[in-house]
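The form predicted on its own is given below as one chain in C-alpha cells.
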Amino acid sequence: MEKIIVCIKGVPKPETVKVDPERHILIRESAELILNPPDKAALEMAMRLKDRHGVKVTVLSMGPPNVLPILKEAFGLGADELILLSDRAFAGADTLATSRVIAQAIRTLAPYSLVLMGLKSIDGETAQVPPETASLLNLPSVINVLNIIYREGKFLVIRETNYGEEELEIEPPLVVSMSPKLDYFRPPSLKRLLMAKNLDYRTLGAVDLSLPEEILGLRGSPTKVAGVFEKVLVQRGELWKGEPEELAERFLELLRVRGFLKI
C-alpha cells in the first residue's frame, strides 16, 4: 500500500465565531480553532491502517497559519508528514474552490493509495468537499464509511446507508469520507505532542500549486452568500419571587391572559 493522505480542517470554536458583514464570510484568522470533530474519525482510521500495514500518513489542512496547532494535534496522534495549504488567495473559498486547492495538493503527493476526510465540517455542514475532490482527481468516492480493511491489494470499504450497511471492494486509489461513528478514538501520544513543539511542516500556496488566482477563494467561488449574521441571544424570561400561593395565582392569571385557560 502507498501512503495515506488525511485532509483535516480547523473550525472556529462556536463561541469565538465572527463574520465579515461585507464579504459574507467567516473571519478565521482571529477565531480560536479546534479540530473539526468528524475529521477525528479520518485520523483514527488512518492510524489503524498504519498500525496494521506500516504505511506513511500525510496530513494536510487548508487555512490561515493559526491552523498549525491542529496539524500538531494530528502529529500527536501518529501522522508522519504535515502540510499547511495557506495563501490569502484561498480566503473566502466555497466548497468547489476549496476542493480545487486540496485536489491539486493531493496530485503533488502522488503516489498514494487512500485519501481520508471527515464526512463534513461543523462550520459548513455541506459534506461536498470529499466527493468534489474525488471528482476533480477522477477517483472513486465513498461516503459515510464505518470501516476500511486492506487485503490483497484492494480496499474493503464498509459504509452506512439509509437501509443498513454496504460492503464495497475497490482498487486504490480512492477518496473516502468517514462517518464519525467509530467505536474508539485513541488519545494523542504525550511524547509526540512534546516533539511537535519544534516540528517542521511544509506550507504550500497558490504559486507552489500552480493555481491561477481567478479560480481560488472568493473570486473562484460560484456559491454566493446573500447575507450572514451573528446569532444574538435575547433573554425573554421573568424571575418571580413570592409565596407559593401568590406565585401560583399569578401564573394562572398569566395563562388566562394568554388564552391558555378559559376559567
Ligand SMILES: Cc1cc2nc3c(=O)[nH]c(=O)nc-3n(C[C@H](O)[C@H](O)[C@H](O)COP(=O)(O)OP(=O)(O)OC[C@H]3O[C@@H](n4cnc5c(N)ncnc54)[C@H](O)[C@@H]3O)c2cc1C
Second form
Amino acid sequence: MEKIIVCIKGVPKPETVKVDPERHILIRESAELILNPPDKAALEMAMRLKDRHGVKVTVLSMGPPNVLPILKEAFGLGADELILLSDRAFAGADTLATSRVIAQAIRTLAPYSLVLMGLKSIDGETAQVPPETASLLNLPSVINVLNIIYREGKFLVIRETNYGEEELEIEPPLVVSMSPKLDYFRPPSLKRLLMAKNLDYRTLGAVDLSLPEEILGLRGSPTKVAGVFEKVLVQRGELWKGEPEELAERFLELLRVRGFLKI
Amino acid sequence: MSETILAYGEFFEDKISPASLEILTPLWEISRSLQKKLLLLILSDDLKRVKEDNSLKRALCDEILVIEHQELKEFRDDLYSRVLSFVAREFHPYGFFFPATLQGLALAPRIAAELGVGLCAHVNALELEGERLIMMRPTFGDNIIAKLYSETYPIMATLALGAFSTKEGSENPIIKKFNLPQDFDWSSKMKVRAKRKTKKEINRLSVAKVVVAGGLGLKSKENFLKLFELAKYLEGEVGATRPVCYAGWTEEDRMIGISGVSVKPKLYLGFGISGAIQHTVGMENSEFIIAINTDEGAPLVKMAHVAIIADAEKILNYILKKLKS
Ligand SMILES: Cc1cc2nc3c(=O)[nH]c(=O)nc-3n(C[C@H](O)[C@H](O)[C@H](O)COP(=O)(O)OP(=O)(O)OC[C@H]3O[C@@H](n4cnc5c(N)ncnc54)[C@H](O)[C@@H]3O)c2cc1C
Ligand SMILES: Cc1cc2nc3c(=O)[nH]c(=O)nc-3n(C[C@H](O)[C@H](O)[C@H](O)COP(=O)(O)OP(=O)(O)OC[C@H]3O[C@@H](n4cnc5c(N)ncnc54)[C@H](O)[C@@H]3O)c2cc1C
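Return one more block: the form predicted together with the ligand, after the form predicted on its own shown previously.
Zooming out: every chain and molecule, the one shown earlier first.
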C-alpha cells in the first residue's frame, strides 16, 4: 500500500463563536479553533491502517496559520508528515474552491492509496469537500464509511446508507469520508506531542501549487452569499406564568383535552 | 440555456425515495414561474419497475426520464455521477437539484465539481428574485438565514430532508427512456459485494406523532432521561438539540434540526430549548408546539402555541409524579 493522506479542518469551538449582531458574520478572531470532531474518525482509521500495514500517513489542512496546533495534534496521534495549505488567496472559498486547493495538494503527494476525510465539518457542514475533491482527481469516492480493510491490493469499504450497510470492493486510490461513529479513538501520545513542538512542517500556497488566483478563494467561488436576514418572531400563542405546580396541572389538562394523554 | 430543470429521483430496490418526491414541490413552482419543464431523472436497471411504482404515478413533474442499464442495478458513486454529468451536459438545464439523502450528498458534489459549478447545501427554501434563484439556509447566529445564489449554470443544490411536503400532480407524468450513446463508458471502480438492511426503522422520530424534546435548559443528563418516561405516556419519541447530543445526554440520531432529523408531529414539546434556527427548521412544521422555558424572550417561546414560563425540571418532575400516581 502507498501512503494515506488525511485532510483535517480547524473549526471554531462551538461555544466560542461570536456573531457580529449588525452584519451577521462570524467574528473569526473571537473563536478558538479545534479539530473538526468528525475528522477524528478519519485520523483514527488512518492510524489503524498504519498499525496493520506500516504505511506512511500525511496530514494536511487548508486554513490560516492558527490551524497549526491542530496539525500537531494529528502528529501526536501518529501522523508522519504535516502540510499546511495557507495563502490569503484561499480565503472565503466555497467548497469547490476549497476542493481545488486540496485536490492539487494531493496530486503533488502521489503516489498514494487512500485519502481520508470526515463526513462533514461542524461549521460549514456541507459534506461536499470529499466527493468534490475525488471528482477533481477523477477518483471514486465513498461517503459515511464505518470501516476500511485492505486486502490483496484492494480496499473493502463498509458504508452506512439510508437503507442499511453496504460492503464495497474498490481498487486504490480512492477518497473516503468517515462516519463519526467509530467505537474507539486513541489518545495522542505525550511523547509525540512534545516532539511536535519543534516539528518541521511544510506550508504550500497558491504559487507552490501552481494554482491561478482566479479559481481560488472568494473570487473563484461560484456560490455567493446574497445577504443574511433575521427571522423576526412575534409571540404567536398563549404565555402561561405562575406557580410551577399550577402550571404543570394546566399542562396535564391541556394534554388530556387535546387527546394526547389517555390517563 | 435550455428549458429544463432536473431533479434527481433516487430509486432504490424498486421504490422512489420519498425525499425525491418532496423536492418536486418547490421545484414545480419555480418551473412554472420560469416556464421550464421539470424532469425527474431516474437511474435503474429495469424500466418496468419504475413504471410499476405507484408513488410515481402522480409525481409533480412534467416528465420522468429513465436511464436504464444493467450496470445501474447497484448504487456506485463513480458510475452514477458519470451518467448524471453526461445528462446534465446534454440538457444544459437551468438547475439540477438533489434531495439531501446520503445518495444525494454523495452524487451532487461529484457532478458539481465535474461541471465546475457551485453547489448549495441543505437548502430549505427557494425563492425567485427576478431571474435570480435565491437559496436559503440557516447560518450562524440566532435566527439568521443566509441567502445564497450561484453564479454558474446549472444552478445546483441539495435540498434539506423534510423541508418540503410532497404534493401530487393533477396528471400522470410521461415516463420516457433516455438512451446514452453506444460508446458510453459504463465501467466502475466499485463493486458492491454485500448489503445488509438496517433492522431498526430508519428513524421513528421523523414520523412520530408526538415528539418530546429537550435542550440544555434541562441542566443534566439525569433530567433529560426523564423525557423517555414522559414520551412513554404520550406514545411519542424523544428528540434533542445539538449541544445535548454533543454532551452525551443522548445519541446523535435524536438530534432535531439542520444537522439532524426534521419532525412534523401533531404535538411537539420543547423542554429548556432556546429555539435556535438550526433547531427550529427541523420542527417548525409541527402542528402544536408547547415550550417550557424560564426565558420569555426565547425564540421557541415566541413560536409556541402555548409557552409555559417555568423551570423545566420542576414541571417535568411534577407531571411525572402525577402520571405515576
Ligand atoms: C454557514 C455556512 C454555509 C455554507 N454553505 C455553503 C454552500 O452551500 N456551498 C458551498 O460550496 N460552500 C458553503 N460554505 C463554505 C464552506 O463551508 C467552505 O467552503 C469550507 O471551506 C469547506 O466546506 P465545509 O466546511 O462544508 O466542509 P465539509 O465538506 O463539510 O467537510 C468534510 C471534510 O472535508 C475535509 N475538509 C473540509 N475543509 C477542509 C480544509 N479546509 N482543509 C482540510 N480538509 C478539509 C475535512 O476532512 C472535513 O471533515 C458555507 C459556509 C458556512 C459557514
Ligand atoms: C452549523 C450548525 C449546525 C447546527 N445544527 C443544529 C441542529 O441540527 N440541531 C440543533 O438543535 N442545534 C443545532 N445547532 C446548534 C444551535 O445553534 C443551538 O446552539 C442549539 O440548538 C441550542 O440548544 P439548546 O436550546 O439546547 O441550548 P441553549 O441555546 O443554551 O438554550 C437553553 C434554553 O434553556 C432555557 N433554560 C435555562 N434554564 C432553564 C430552566 N431551568 N428551565 C427551563 N428552561 C431553561 C434558556 O432560557 C434557553 O432558552 C447548530 C449550530 C451550528 C453552528
